[in-house]
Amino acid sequence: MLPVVVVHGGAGHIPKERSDLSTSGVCSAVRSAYAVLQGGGSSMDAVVEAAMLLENNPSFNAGCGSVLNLKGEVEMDALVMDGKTLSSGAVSAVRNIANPVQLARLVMDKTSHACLTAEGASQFARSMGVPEVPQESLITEYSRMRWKKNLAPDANPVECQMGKMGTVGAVAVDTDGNVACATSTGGMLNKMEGRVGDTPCIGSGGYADNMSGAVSTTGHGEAIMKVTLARHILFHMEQGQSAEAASDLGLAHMKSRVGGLGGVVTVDPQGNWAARFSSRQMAWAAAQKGTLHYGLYTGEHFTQIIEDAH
């Protein structure tokens, strides 16, 4: 059953002509992470990997895609977290960093604390040779007109969120049997600057425990953060839930007692993964056993043999 991974590239509304860029960028990203556990790398190092080439893709809400605050301007959330010792690292709010994702990892290397925000985060990427981009190379065309759009007075609020898949995230088990997360945002779109979500949070936007297993959530932040639902859903395989049961249960809590959206990446220990969501569409996929899994819609699973790169 090992290795495996699965991503997600955030659940939401697309419309056609972006959906396939989003199904396209998340089979890439989960090939990429494939063939790192398959030349021995950990569970960690796929999820970033993954994590980190969805930032790099304009077509999600993370990295040089992320969504603009009121202001106009980024500011990215990342988490990491390690199963083998619960070890995590987080970043909140910052700007000017091209891979939010790989700072979270340093957090987790490098410091003794779990998550560094802001203008601290900004001082640490400093300190450790991380290289700063310019704030429009993370912004697109695309997140320009959405944040103009939303500006109005009578824009709808449930409009603005939609047509831009959300949050980026992996799971992974590794030939040693160890799990990893990692999530990356831009956040809400029009959200107030200053704003954290649910992403850089351990149990909410992530976790992984070898003794159960790892997920990456996406959906309305602060909804998930109420029922912290990456741990909620790890709770239910404790009690001996299935990834996929175990994933249901929690995003069907989410939404009957806050009445939030959303999807969330599972795997456990031996392999078994889920990718579930309730909202309208999440562009996910996984790899296992020399196969490519991905889909969209609810019910869409689609399979293709992954072409062995030696």
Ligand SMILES: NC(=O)C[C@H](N)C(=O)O
Contents of the next structure:
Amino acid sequence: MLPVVVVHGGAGHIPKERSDLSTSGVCSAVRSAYAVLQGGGSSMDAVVEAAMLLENNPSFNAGCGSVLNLKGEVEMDALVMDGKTLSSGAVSAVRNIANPVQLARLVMDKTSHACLTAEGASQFARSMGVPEVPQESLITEYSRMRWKKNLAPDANPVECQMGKMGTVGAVAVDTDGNVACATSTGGMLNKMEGRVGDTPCIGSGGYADNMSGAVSTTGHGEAIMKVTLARHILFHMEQGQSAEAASDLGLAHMKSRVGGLGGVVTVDPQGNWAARFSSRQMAWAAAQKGTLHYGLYTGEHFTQIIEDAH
Ligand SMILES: NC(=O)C[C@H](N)C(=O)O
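Given the form predicted on its own above, produce the structure of the same protein in the form predicted in complex with the named molecule.
Whole complex next, starting from this chain.
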């Protein structure tokens, strides 16, 4: 059963013309992360690899391709958590870097803190030699178009939000049985400047504990925070539920209690995994025992032998 890695490319409604890009993006990220695990890398190495590749892919709402805030600027959130030690690192409202997930890992590895925000996070990035990138390099035509559309007086903000949720995340178990999670996002379209979502908050955007498993979440951040979705799912696993049943229970609770939609990828330390969502779609992919699994719509589950995958 080990190793295993599962990634998501955000819960929401993916326009038809963009769905192939989302699927191919999560599949190639999961293949690279799986290669890291097969090469003896840790679950932390694997989830950071997957999240970084998805941040670099402009089809997703993380790193390059992030949605814009009300002012038309990019502010990103990211989180990593290590299930062996419960160490975590996060950044929120960070600007001008290509890979927030890498900076989150540096917060975990190099500071005694769990989260750095805004200008302080940028200063830390500089001190670690992380290159600063111009904001323009993180903005795509598509995200600028959607930002403008959402500012129009007749805009339907709910519909626009669902058009591209696109947060990215991963969970993995390595051959030593250690679990880890990573999540990275540009947040919610046309958010207020300084808005911090669920993604960098442990228990909400993700959680990893070798005693129960690991979860990375996506969806409406304010709803996810109200129910601390990731920790809620692991609670159900601690009570004996499977990764799949616990994920469904957590998502159903969020829907009935606060009307929130979203999606999750979940693993337990034995390598059982789930990719579940209450939104219309969620691009997801998993790799285990030489097989690639992936899907986009509810109930969809394709498989492919990894050696044959191109
Ligand atoms: N697309 C998402 O998953 C958005 C993210 N959860 C946020 O609220 O910032």
